[in-house]
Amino acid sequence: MSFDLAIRLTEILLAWAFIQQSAEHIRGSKVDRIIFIPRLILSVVLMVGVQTQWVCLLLCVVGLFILKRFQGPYNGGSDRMSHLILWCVSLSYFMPTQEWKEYIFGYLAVQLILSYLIAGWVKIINPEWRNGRALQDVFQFSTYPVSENLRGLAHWPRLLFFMSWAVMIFELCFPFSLLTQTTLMIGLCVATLFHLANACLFGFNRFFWIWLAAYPSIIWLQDRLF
């Protein structure tokens, strides 16, 4: 994948993730209709492509709003990796030579990548984690699962159990996924997956579209790379 075809798809990505973000607020309060309405529509040109660059510096002044008006990324690592994605495709743009933009862009990719990995080392130290216990707490105690009726997995420990291991496994295994580009390809469709399940089992739905919006970065870097 080229340079300039990754940095594109990031920014559709991030534009469509923007949107949906922005879209929870237009109901809300008046200061935030001022702060996400011009998000939305800075996205929907960022979409479209048009002057991609001067529309990312805009995004960027209006997320610093953001960081003001909830006192930091009030909505977690969703919020965090929305800003590291739209401000690594920004400054790739006024970087002076091709080597410091792919540069900024590769700090992506391996921000995405230790994502994961760190992900998975906190958990795996875990005995919770280890023995299936902290998911069985999350199922049966937590407000996250969509559904009541999802609770009743607390009763299946082994479920759980098998379960927390994938999760772990999937984490600190993601890395080795660099190695060849159909690795690479069945590393991102299983993280599509996992990020998919956390949406319908938690409400996760943020950290969907905002973490395949980073995949292009990996791809380019993983092709730039091997």
Given for the second form:
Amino acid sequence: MSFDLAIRLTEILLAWAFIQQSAEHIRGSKVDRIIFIPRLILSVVLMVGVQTQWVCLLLCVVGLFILKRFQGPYNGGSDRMSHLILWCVSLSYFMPTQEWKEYIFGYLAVQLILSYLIAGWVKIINPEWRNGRALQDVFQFSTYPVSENLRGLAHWPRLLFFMSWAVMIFELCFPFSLLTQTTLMIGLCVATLFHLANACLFGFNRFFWIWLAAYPSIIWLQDRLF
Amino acid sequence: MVFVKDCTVKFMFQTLKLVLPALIPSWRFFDTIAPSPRIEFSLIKNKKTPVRNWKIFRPRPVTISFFNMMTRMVWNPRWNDNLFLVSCAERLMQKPTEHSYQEILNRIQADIKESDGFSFVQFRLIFTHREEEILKESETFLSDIHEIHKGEYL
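Output the form predicted together with the partner chain next; the form predicted on its own has already been displayed.
First the chain shown before, then all remaining chains and molecules of the complex.
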């Protein structure tokens, strides 16, 4: 995948994620509407592909207002990934040489790999994740399951033990998927299913769309390196 | 001039403090399963001798259909707002700010449809955690008593 195509695909997927996020805020407070309606309009322009470097820059400015409005990220990791992708795409436009543009975009791909690798590492060093207890706690008393019925999964320790190891192995093995284009595609398909499951079980719909937006960077990096 | 310079430095510092965690994220998702917050509120008639009847704020549904799960992929504002309230509750415990307090209170006020003679509202935070095999709950925060501003979302 060429650098320009990867950037353009990232912009389209990022714009869709921002449209989805912004639409959810429009029925919020007056302040939210003042911030998110311009963001929605800018995202549509970004998707169409008009003056993308300036649109990205304006979206960065709006992003600062959002961080200020919520005194940090609104939805934790999904907001962090949103800002990271936007800043990397924006900065790449204003870098003086192609080499520097690629470093910035490559940084996004590295962060995507780290997002799985670190998440897997912090789990596997925790004995409660290794014996399945942590996932049992998530279903039993955490705020994340989207319905009361899902709490019943806490009574399936063997299933949760298997699920815990499946998640840890996937997250830790993800960097190896970079070895070939085929393994990367398989890795990204598994990752997509993982985010889909998280969206269904825990309501993390924003994570699903924003992580997809980072995938062109890793497809480009794999092509560039191997 | 010195005042303007101080304000600029303060603004830059605050902006960096907000942006840097996004540009250099930690990605430590679910490393430990921390005590889990629940927001409860009570409508009150008399501020001087309050009688409280605590209710869970925005309780989760018993079940969700597959169709709803799929539609929530693109439209899930209420749940995402609830996730933000969890952050606010955690922030209130770790580093209390007026911002987190107001964000919770504003949403409770906005969700009050019928006050039925009640004039005041109060909220509290209950944290659930596990000790060995037993789930324990503790009230970790109790708000002031506020006048009801029904349906107002500032």
